[in-house]
Ligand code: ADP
Amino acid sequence: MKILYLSPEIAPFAKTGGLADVARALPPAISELGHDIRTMMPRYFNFDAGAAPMERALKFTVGMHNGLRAASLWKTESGGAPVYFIANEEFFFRDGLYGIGDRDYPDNLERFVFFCKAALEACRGIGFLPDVIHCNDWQTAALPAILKLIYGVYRRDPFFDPLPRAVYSIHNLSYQGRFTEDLWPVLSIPRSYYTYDFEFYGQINLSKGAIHFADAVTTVSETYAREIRETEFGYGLQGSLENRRADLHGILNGVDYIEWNPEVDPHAYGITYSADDLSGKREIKSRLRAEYGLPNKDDVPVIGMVARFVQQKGMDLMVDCAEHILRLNAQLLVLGSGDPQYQDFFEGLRRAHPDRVGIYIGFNNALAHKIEAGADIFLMPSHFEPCGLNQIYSLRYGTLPVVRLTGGLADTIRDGENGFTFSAFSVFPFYEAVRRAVDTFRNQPEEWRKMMRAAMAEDYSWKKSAEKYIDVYRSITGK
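Kindly supply the structure of this chain on its own, in the form predicted together with this ligand.
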């Protein structure tokens, strides 16, 4: 099968969250199963151009609502599969991917409609007619409708015959791509499609449009697939998703075990370890403590957290619970950035307990690896979590996760077997789960070791998930 995989971010080129990791690892896994899959993303100014040598494949133009725009296509290879970049200085050569801080760029609709149209035109330019176009999150959500309505119905474009099928993958439904109604002409879709297919409380909602127009919709865990239909985590799109129930699939993300594996990880001070020999893990913990000024004490666990500082990640629970957790005689090491109120909170916590709290505000990939490797316990008290990658990384690093039972966390962590769980989103159940973890760590070393072994033995490699995506592609193409 021929597949075009579109993502607004792909690691290591550009990353703001888990989608970049998925877009890096899933296409090579599909390629290994014998399919011709090519990924495409915008060529942002800010990405690590040193990550791979790049060659220009094409110069072309893209018809937008207000005239032709220039584009160029660049090509490299990542993980054995080709990666293409769509370049346009005006739209993409900026400091941020989607905005600066928490302020989105005002022309995001135009930028990403351009990306969708350019991706289709680039396919024509390189003579690649996909069977399936796999779109990811709101930045690519205009494509299914543009493909079907403009290329399929109105233009009957001879190149796109047979018309590719479209898959829409939801990685986080709280980001939907909503824009004011006056911007409708940017989509170049007849106005009659606004009301039923895209309109959402008086605004354009790109995710809603994709849920209507895609041939199949997927999301990143089975539990989240149910939650977005049945609960407030659908963020108002429960009805649209319920209508597509038969075509909505929950497929758990895999993990790139080349990147996240304590046996080969180069980021944790160059020290590696395995389930059979954990001495390296102890060494990493002691170096990490030294780096953050935390004393080395055997019976004090290091509790790690790596997250965007947003409400979704359970930051309000952390605010209410952190002092109680520290009183369990534990150390807390937090890496993240985002909402200033949470940054201030953690800074304040460190000032109050400099011997128990380490904090790094910012994005730091090496430190994320060090925390996964050096901590004993990892916290994810998320309000909702479509899949969550950090808890799966934690399993492989033998860093037992404490998670709230939601989305992918509920599908991967089993209380008392490979981690500790709680259900109700409130302080006491969270505290109680952390207390049990600390207690097991301190007073039941045999049990702790058994759980670590169970966690480290689990396999969330991409192959299984890749096969499930191929089943979805088959179901909509009949191939």
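Residue numbers count along the first chain shown, from 1. This structure is a prediction, so every number in the text was calculated from the model and none was measured. If you superpose the two forms and keep the largest set of C-alpha atoms that fall within 1.5 Å, you have the rigid core. Compared with the form predicted on its own:
When the chain shifts between these two forms, D215 and T39 travel together as part of one rigid block. When the larger rigid part is held fixed by C-alpha fitting, the smaller one turns through 8 degrees between these two forms.
Moving on from the form predicted together with this ligand, kindly provide the form predicted on its own as a structure.
Left out here are the partners and the other molecules; the chain alone remains.
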């Protein structure tokens, strides 16, 4: 099967979030199953050109609503699968991927409609007719409609015969691609499709259009697939998703066990360990404590947290619960950044409890690995979490997660078996779950080791996820 995997970001070339990691890992896993999959993303100004050598494969033009625009196609490989980059200085030669700070670029609709059209034209230019085009998040959400209507109905392009099938993956539905109605001409689609397929409270909603026009819709966990249909996490698109219920699939993201594996991890002081020999974990914990000036006491658990400091990640619960958690005679190590109010809170918490709290404000990949490896307990009290990856990393490192039962957290963590869970998004259930974790660590060492072994035996490799995506592709192509 031939697949074009379209993403606005792919690690290590450009990254703002977890989508980039998915776009790096999933296509090679699909390739290993014997399929011809090629990934494509914009070539941004801050693109990491040193990540891999590349060559220009094509120069071409793209028909936009206001005339032809120049584009070029560059090519390299990542993980054994071809990666292509769409270049255009006007649209992508900028400091940020989608905006500067909290402000989006005002021409984002035009930028990413160009990307979608350029991807199709690039396929023609290199003679690659995919069976499936797999789109990811709002930046690629215009493609299913453009493909079906412009190339399949109004222009009847002979190259795209048979017309590829389209899959649309939702990684976080709170980001939908909404734009003012006056920008409709940018899409180059007849106005008659606006009202039913794209209109959302007087605005253009690209995700709504993709949900309507894609042959299949996927999201990143089974529970999140239900939540976006039935709860407020659908952000107004519950009806559209319910209409496509038969074509909506929840497929849990995998993780890279080469990058996240305590048996080979080079980031944790060069110390490794396994389920059969946990001595390295104790040594990493001692080194981590020394790094942050925390006393090295056997009966005091280290509780780790690596997260963006935003409401989605449950920071309000942390503000209300942190002092109570510390009174359990526990130590807290937090890595992250985000809203200034939460950064100020954690800084204040460290000043008040320097012997129990360590904080790092910012991004630090090596420290994230050290916390996963050296902590005993890992906190993820998310308001919502489409998939979540840190809880899966924690499992492999024998660092038992405390999570709220939402999205992918609910699909991966089983209370009392490989972690601890709570349901209601409120202070007491969260605190009680942490208290149970601390009590088990301190007073039930045999039970704790049993849970650690169960956690470290879990398998969330990309191969399993890739096989499920192939099943979706087959269901819509008949191949």
